[in-house]
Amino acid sequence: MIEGRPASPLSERRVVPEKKKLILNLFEMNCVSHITHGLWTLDGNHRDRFNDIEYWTELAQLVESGGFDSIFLADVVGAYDVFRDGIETPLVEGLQIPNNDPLLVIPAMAAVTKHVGFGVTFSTTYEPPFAFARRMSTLDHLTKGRVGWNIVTSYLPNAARNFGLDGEIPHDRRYEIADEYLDVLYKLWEGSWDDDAVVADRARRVYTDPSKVRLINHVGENFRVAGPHLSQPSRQRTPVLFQATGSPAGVAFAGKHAEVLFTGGRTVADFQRNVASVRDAAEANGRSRNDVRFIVQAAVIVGRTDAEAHAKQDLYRQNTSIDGILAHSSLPFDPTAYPPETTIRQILEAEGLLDEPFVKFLSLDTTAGDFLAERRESWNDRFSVVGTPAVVADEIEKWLDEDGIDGINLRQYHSYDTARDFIELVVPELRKRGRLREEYTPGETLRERLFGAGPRLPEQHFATRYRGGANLDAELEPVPVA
């Protein structure tokens, strides 16, 4: 002890806060090419392989050495024609089309590990509740709770005539019928069973107890369902609730709702506004502020140099289709086919287009020549890094610190380069910065990995009204539309 300076009581020693550690997801798709255009032909991708098992399994086993949260599979279920009046453009360039269901490919990657989780796109649009959440409950059991629902409305115009409409659902209505069918979804999930209805009796020869099942009969404006669930309760019951958003409707369905919001912004301002709101709408339906957890998506490019890394910046900008970023904007204008000095006021103009709506989100007076060369740049966004491991771990515990973040969905520009330069290069050195966790907890389930409590929804989400068989004959408070 220093002399004149008293000793300091245990209870005073200054206690390091625990460093925020990064949920760490890849993104894919069951397709060709999901975003990053025109990379699927580089040397070694094997993108063009995603119609084998292999593939996938593969992939999951090579995401789990890294310690990788889950695999998140985005999903579309029409074609991207806008752009040039067809389907000619995201046909050459394989732009997700042709593209497979992506919930069929996890049974797969379970199978074949143990830990890594799996966020799975599906549309509350387009098909009936029941059968999705028997679907969803199979998967559940099948990967023992490691896997998460991104919860869509679906956009594109081609997606509504696929299933019969002459176009799409307005924007706003699309979440009036989506929380309807989540409400199914909570009745069936939370309410039909309850946790020991399965008794597995051989003596009495009894499977299952009667009274501890029940019909959830919901009568609603859009959907009648008589129930009961027809699978039995799973690890998690819900799956991990995955949104992306960013729109005021879908933002108040999100507090409501979302455990999980895929987000962006082009700025940290834009981005922490999104968040924000998001966290203001859950308090409002009586959630906590940290509820909900928020991901971006991430293009990361690292090399054992930063001399390696551009490189592979440069091979991957050379080989990026500018055919296919249009196509995938869903652009009604074609600047390809004007001189370049063109203005895009000018390109309106001779297309009728100049009174659209969308042209207020146009600088008018940009040439065709700079929007094309601006639009081939828009993937290094604001969650980009390009560098060695340090420079790459330097960005994402800013991301994770200043900008508020608390995860990435991983963009790959090859497949599997991409991921296993991660894993190689990024994972140990954010590991040794307290980043990363150094390992897997056996048995545990997605919910309880990225929220470190209980395998199911907190009591104070709104699906948990229905737990025990309580309020399924009650009214559907429905989300407020902005």
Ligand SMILES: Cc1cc2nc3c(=O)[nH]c(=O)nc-3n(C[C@H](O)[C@H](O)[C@H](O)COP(=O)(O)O)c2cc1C
Given for the second form:
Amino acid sequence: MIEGRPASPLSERRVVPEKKKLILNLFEMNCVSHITHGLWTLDGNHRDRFNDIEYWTELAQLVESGGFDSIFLADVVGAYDVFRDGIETPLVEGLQIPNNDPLLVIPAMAAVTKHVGFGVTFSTTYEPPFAFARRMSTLDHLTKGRVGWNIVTSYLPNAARNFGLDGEIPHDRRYEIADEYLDVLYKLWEGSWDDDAVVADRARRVYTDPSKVRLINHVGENFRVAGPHLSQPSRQRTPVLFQATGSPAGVAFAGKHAEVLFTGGRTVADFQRNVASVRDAAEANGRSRNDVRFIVQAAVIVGRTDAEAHAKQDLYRQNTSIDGILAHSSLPFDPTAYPPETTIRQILEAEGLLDEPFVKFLSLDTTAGDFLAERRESWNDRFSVVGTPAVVADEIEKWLDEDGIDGINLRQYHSYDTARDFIELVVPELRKRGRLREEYTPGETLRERLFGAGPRLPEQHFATRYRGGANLDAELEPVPVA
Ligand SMILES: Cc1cc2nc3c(=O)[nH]c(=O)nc-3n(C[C@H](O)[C@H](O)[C@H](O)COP(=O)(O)O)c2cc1C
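Given the form predicted alone above, I would also like to look at the protein as it appears in the form predicted together with this ligand.
And the full complex, kicking off with our chain again.
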């Protein structure tokens, strides 16, 4: 207050903290059966149209009409061949096979939308970084800065055999390779080209100023990449970096690299422990605790009445395929082949598996019947809700305020009914409560929307050390522009 002036009534008003708004993504995969196994068979489900470009363009327009932040595409690069020792069950179920490339549907969706973002999964384990860097830059250009990348190291043994290996690279070693992979990408995305490298000067007949582009000359343990990057800088340069993890090596990696974390947890305490470990890791890497957003996979079944919502839940339960669930979890034994009263211990004994390391994760005295019932309901965790729009919105507000989530990846039971129900019933309720944006900001990149700052990675992120060509091993000799 300036001396001599009366206190403004404004200064006495209590500041009401703004309510946290929900980040809203649709969880997708370029296949028939992603995570809700068996449900592709439901009447009116469009999932078996995933080979058609129109499936994707209609979906993108639908979710943009509901103000979704992004469509998030999962991916695997192998088949689930552990359960029943082969690929028969996944093929019968359509369980992530056939499975098309997720990157290629993005330009189609981007062409018919203006705002919705796209998170896409790609593995750091099998294909070298140089070509991937170019693909992502191309997508960032074509979408005008609307892409994110879900960094995975891949967990399927069959994936390893598809890329010339006899078996999987050990878990923590995959993260070491991923760390160098990201280093190469940052050099290409952040360091190889200056923002003003492209001059596009017709009169002088110069497209790019060569003094503003440099080789990266990366020579590491796993990769040798000369550069320069083949794409000019895109809106975000580095796409928004997503990751899901649970292991110490994965958490350490997330602390250095990830901007958005998929975190689960069967209880509030579980979830908050996971969040705290990633925030600690971020801080250890010189970042702020708030540099990371946390998203959970959410199961939302909504109806105009409670009875309608529960009728949908019953329909989904009745049509869920237990074979799909078991094959997806790569279960190395088959409880459906035994009478329901058999215990897991008896099954493992019969199969000669009692000494295997995975046994420590199982309750051996559970019966096969109870084990299967539990697996059927495995989706039904802390982040699931069935009911009217008010019940759903109450629950989502709890997740935001009590658990501390930042957003959800909406699990699809039925395409497009799950998204349509959410848009018609839940979106208006969340907007009424101030929990969802009313509209998109035109021209915003995905990073700007998620973090409210600029389109590029913040200064304290590891990747920015390469900006302007700093910290690269070698530089292209500047060539004067005539
Ligand atoms: C919500 C969610 C989505 C995931 N999507 C994929 C995916 O699309 N492809 C994939 O290979 N792994 C995926 N994963 C697995 C993770 O990349 C990771 O392997 C897993 O969370 C185990 O963590 P860890 O790597 O620290 O052991 C996903 C995990 C979660 C929780």
